[in-house]
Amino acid sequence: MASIDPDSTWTLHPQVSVRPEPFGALLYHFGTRRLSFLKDRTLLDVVERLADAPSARAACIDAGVAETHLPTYLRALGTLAESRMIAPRDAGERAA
């Protein structure tokens, strides 16, 4: 599992829908048809933010990611982008 730069940004991809759920929330990418799950409410917080946020580290921090959490923060997110469902902000915007 790669960990994503912490000075990239990032945005949720276009075709990905999210669905908040009590433990966290689902991830679903029409594209891929492929199914995420976030296991926390606090990484929903992040990937939420990612689009605004100057940086994937600025929008840890701003969701209340502590620095000694950010390394397992920063791995979930390279999980995301692996999968699609996030994406490089320049490149997010040039798929919509």
The other form holds:
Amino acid sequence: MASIDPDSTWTLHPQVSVRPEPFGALLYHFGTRRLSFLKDRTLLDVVERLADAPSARAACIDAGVAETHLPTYLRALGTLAESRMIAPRDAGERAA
Amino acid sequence: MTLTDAPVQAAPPPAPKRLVDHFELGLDAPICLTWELTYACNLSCVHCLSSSGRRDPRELSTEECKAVIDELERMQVFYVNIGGGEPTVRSDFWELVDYATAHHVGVKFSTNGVKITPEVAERLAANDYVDVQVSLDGATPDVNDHVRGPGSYDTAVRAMRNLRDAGMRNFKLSVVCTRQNISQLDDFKAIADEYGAQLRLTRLRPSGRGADVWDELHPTADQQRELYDWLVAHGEDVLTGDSFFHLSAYGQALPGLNLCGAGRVVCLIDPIGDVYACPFAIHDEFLAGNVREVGGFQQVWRESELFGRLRSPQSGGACSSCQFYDTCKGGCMAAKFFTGLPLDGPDPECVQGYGEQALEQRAAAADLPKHSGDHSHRTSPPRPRTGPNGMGPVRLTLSRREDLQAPPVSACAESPLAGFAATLAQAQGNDFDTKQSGADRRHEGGAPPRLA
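Any chance you could show the form predicted in complex with the partner chain after that form predicted alone?
Let's see the whole complex now, leading with the same chain.
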């Protein structure tokens, strides 16, 4: 799975519902009817910051991700992008 | 069970635990839950998990259903699997679907297709938050109708055609795997492809009327292997919920959720609001509470003593020494319960053969636990009216009763004052003549007739 570009901008897909859980969060996409999960709270924090952050990297840093762990989180976001849980921000409305 | 059919995908940040380990401990709210809206059904499938047929007079009202939906929205339950019975025969069904989707609770409903007209299909195709699951238990009419009843194959196919023509994509074609249809798996896949549907395979459980036909219909050991191999080859495209985790003891774990979700990530709300651990376990033993109680569904989900027990670490019992226990977890609780096996022992369809041994050693079949509340049609399956096994015409012999010389008539047909006249007659001390025929007395306006 590919990492996303740290300088790209993203948002949660409008058809995705997020439910925080003690271990992280569950995500459900009403368009693809797929369930995903975030295995830690930090990733949830990152995802929630995406829409307002100037870049994916900034969202990670703001959520307290250490520089050394950045690649892990960018890969996780890559997986979410592949399953359309998150969408490129400028195309957010068009992504189905 | 109808668990999270949605394929689970892992986003891969640091992971101290597998997701199933979290699921075993239960979630604050179910991922999805099965909600049977009514016990009424136009069919009488021989394996019906809920013994449906007749509506229950205690079923939740429209307002009560909406209150449940409000609660599910607050708990962020992503979607409900609505079933029955045949849920679409409820007159408020579409109103409830619209209400749920407007309140961010997705709906997937199971139907035999009876109400899926072209107009309904158009409406469904236009709503992203609704998914449809059409039940078909044979890839040919003979196999299907044997289990689901005459004409049910055509009904399902008509519904699928309407959905396809309306542009509905990826609705589900739902199949209960039986001894009679395991050989048709490729055919089911072809039918699903033809209608742009996704195939969903589930396990036959000895639940409801399924208990009556389980011995006859549950797949043989060889067929279980055939099913497993087929799922390994096609599993990514086929939904199974948590139906077949007992098959993972063949070796490789199958796609889908490999754990029993009962009371942990799924549950059942039945038509009268009772909350059970799983749709296949309608029995007091698995009853956690009722949504009508104070605290509603949320309290039942979070506080029920039963669910607490299901979320605590389970003992493998007789299975704990088996090397496959970690993958199969002892199999399906409901399947064990309704076949009279201990819950901490092997599944009756254990692929290692321990289930068959256990079935041979179990107590007499007469002691098997019974499904709570049978709503079957009283003549279920309906008796054939014609044909070689039919009842044929009812034979009547018409004759005249010799003690009656005229057709019986009611007192007031003889005289509007019949009752008063009798009182009058008695007050006058008259003995009226009971030997007179009614026809003769009709003009007298006096005594009421004594009809034998």
